[in-house]
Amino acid sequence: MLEYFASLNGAALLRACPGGIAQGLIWGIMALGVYMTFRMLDLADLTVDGSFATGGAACVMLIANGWNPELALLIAFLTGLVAGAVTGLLHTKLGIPAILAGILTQISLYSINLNIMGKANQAINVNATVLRITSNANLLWRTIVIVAVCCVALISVLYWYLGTEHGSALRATGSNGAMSRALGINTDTMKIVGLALGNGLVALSGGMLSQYQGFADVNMGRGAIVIGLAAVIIGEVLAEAIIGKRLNFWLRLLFVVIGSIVYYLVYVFVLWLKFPANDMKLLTAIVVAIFLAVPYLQKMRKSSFHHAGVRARAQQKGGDR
């Protein structure tokens, strides 16, 4: 045991943290997209695993063909919009359950991504392209600042949009679809718009990650939905614990990104502890399960009905004795 702890290098952990922060910010944009569908529309959208890779594939191929990297990110966002809209149309117009519609689109995107790239992965020629978002150790803090500014800008735009009449209709659709229809809201349109926006953000994040790591892979989105949900849940739990009753919607969105950063810092920490990389998916599932359980357990602890049940069981045991 002493040999194990002696083998750990604290300086290596500190050197790895900026990379974890950068990746957390990039995945935080993806988590905002998951938040749009998971919290705003109350839909489990599995399109995410496919649209994330689609954004990365489109971005890399455009850059390889001489496009400006920033413009390539815009196109990546648009590809995500299309993917999300397809899922929305399958769900609303063809009556396919949302989770199955997402799976169908995700499977289709796998083949589409292969056709976009021509093979399973494509790399960016970093010597021929000036990238603002890069994992280059000398430019890492610049990357962190750029992505952080993008996150704040996106959060502000989402906060503004969801406060408009159209955005309020979208939120109402997720909260109570039957009442929304009774009020004259076209809930089908709202679902399509929400799924499109959510996947647009996911694809934008995929484009950023492909620039950061210098390549796109057809499997780069595998498990993205789990990471997105982990970021959302971790962010919500931290927000409730730190801000409490003063928590407003803008801060909720901000804490989704913070949740993603925390997740990746935990990821970096676990790798630093020399855990097998093959176990990281298991760790992710455990972390998500713990953070999902915390709000429920807190609510049960505060519930008067729960306390009454505990007292009743205690009295019954005392009477049996």
Second form
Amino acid sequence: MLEYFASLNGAALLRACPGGIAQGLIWGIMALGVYMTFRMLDLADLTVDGSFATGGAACVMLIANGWNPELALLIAFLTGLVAGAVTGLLHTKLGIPAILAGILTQISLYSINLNIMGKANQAINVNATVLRITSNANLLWRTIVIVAVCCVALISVLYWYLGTEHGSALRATGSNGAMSRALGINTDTMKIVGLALGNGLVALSGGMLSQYQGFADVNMGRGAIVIGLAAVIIGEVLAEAIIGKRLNFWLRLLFVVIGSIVYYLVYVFVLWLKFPANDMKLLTAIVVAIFLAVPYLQKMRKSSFHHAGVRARAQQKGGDR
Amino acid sequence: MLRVESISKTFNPGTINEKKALCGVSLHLAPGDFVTVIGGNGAGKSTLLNAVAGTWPVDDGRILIDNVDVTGLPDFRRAKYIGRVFQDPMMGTAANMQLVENLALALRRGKTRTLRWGVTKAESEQYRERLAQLGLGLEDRLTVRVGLLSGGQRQAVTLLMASLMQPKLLLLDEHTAALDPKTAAKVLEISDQIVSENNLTTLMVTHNMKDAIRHGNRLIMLHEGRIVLDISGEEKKNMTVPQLLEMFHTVSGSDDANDKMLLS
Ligand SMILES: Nc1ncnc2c1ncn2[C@@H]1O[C@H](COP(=O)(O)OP(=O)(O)OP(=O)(O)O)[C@@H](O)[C@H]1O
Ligand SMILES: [Mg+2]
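Next, report the structure of the form predicted in complex with the partner chain; the form predicted on its own has already been given.
Below is the whole assembly, all chains and molecules, this chain first.
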């Protein structure tokens, strides 16, 4: 035990933190995409595991072909738009349940991503390209600032869009489909738009991560949906605790990114504790399951059959006496 | 204003669950008509309203609203002509959006949703006034999440939403059935107020015969997908609940009228 504690190195933890923040910010953009579909449209969209890697693959291959890295990110965003729109079409025009539609696109993207890259992973020639987003230790803080500015800009754009007539119609679609149609909103179109935008953000994030880590991998998006959900949920819990009633929508979106940063800092910390990296996905899934279950369990605590039964038995005993 | 020409609808055709819900129903409403619709469970009342609203396509017949043939249009394309209030108070409003956002969505019913801001200052003022007219104290709660309002309040808000953008046709499907008697009476009163103020052409389904007689200028009874009674004017005004029940028995050929029909 003592040995274990002695083996932990405080300085190493500090050194790992900036990397955690940078990754958290990059994945925060992905979490904004998940927020879009999960919270705004009320759809659990599994496309993201595939579209995240598509963004990375497209980005890496374009850079390899001499494209400007920022332009490559824009194309990554567009690939996500298309992927999301495909899921939306499968769901709304072909009547496939949203979860299944997402899985179908995700699986197709696996093949597509392999085709884009030609093999399971591709590295960026870091010496031949100037990357603004990079894990290079000397430039790490600059990367953090750049990605943070991107996050704030994207949050502001999302805030604006979701406040417009069009964005309100999208939120209404997620909140009450029957009402939306009665008010003349084409809910099918809105779902397609929302899924496209969400996956666009996810693929953009995938592109950024590929630049950050210097390579793309077909499996880089595996479990992305769970990380996205974790960020969304951690963000909501923190926002509720820190800001409470004065929470406005802009801050809500900001806390999605903050949730992602916290997730990655915890990730770094747990790894530092020598938790096996292979088990991280298990741990994440457990944490997300717990948080998703909390509202339900809270309700059950207030009124459950078990408690009703206990009360009934107590009353019965009182009556017998 | 509304012309329904011999429409038919069969659910699950060709299966063991086949159900002829509407059998060649025709109905003409003049502008300003306020028609109450009664009939037993499964008579086809909701089906008739859904057909007009475009929830699904009809099998046969035509539907015209203000001389526009809407038979081939899905619900969201007909929405610009139609205001709707559903039986379930949860159905008519978006629970996790603010009251003011719900109203703003309704003000733009049937219009193209642009990238302009969703709620303007000027319209908020308008909403405050209209909400004050409901007399439910909602005018000071514009930013409240609608999910926090009571069923009656939500139903009143839905009524307001249906009439914000003047509809050519108002469809009310047992919109007070889920409310307690006092709230139901209040919501009915608000309905009357909104209908007469805007001179709306209205179809109102109800299970309460007294309400069916008291409200509106015309009454129709549906039975097994057909209109079996259509009265208006003096004849309707002088109608009594026992007379109406008597007629119901005659057409349905049974003595024990549906429980709900007896509620009056
Ligand atoms: N979407 C549907 N799919 C299958 N059958 C349906 C559907 N909607 C209605 N029906 C059937 O059509 C018939 C008419 O139903 P409808 O809802 O119009 O009755 P109603 O007059 O509104 O009755 P209630 O007073 O119970 O509301 C019923 O037998 C019903 O089961
Ligand atoms: Mg009905």
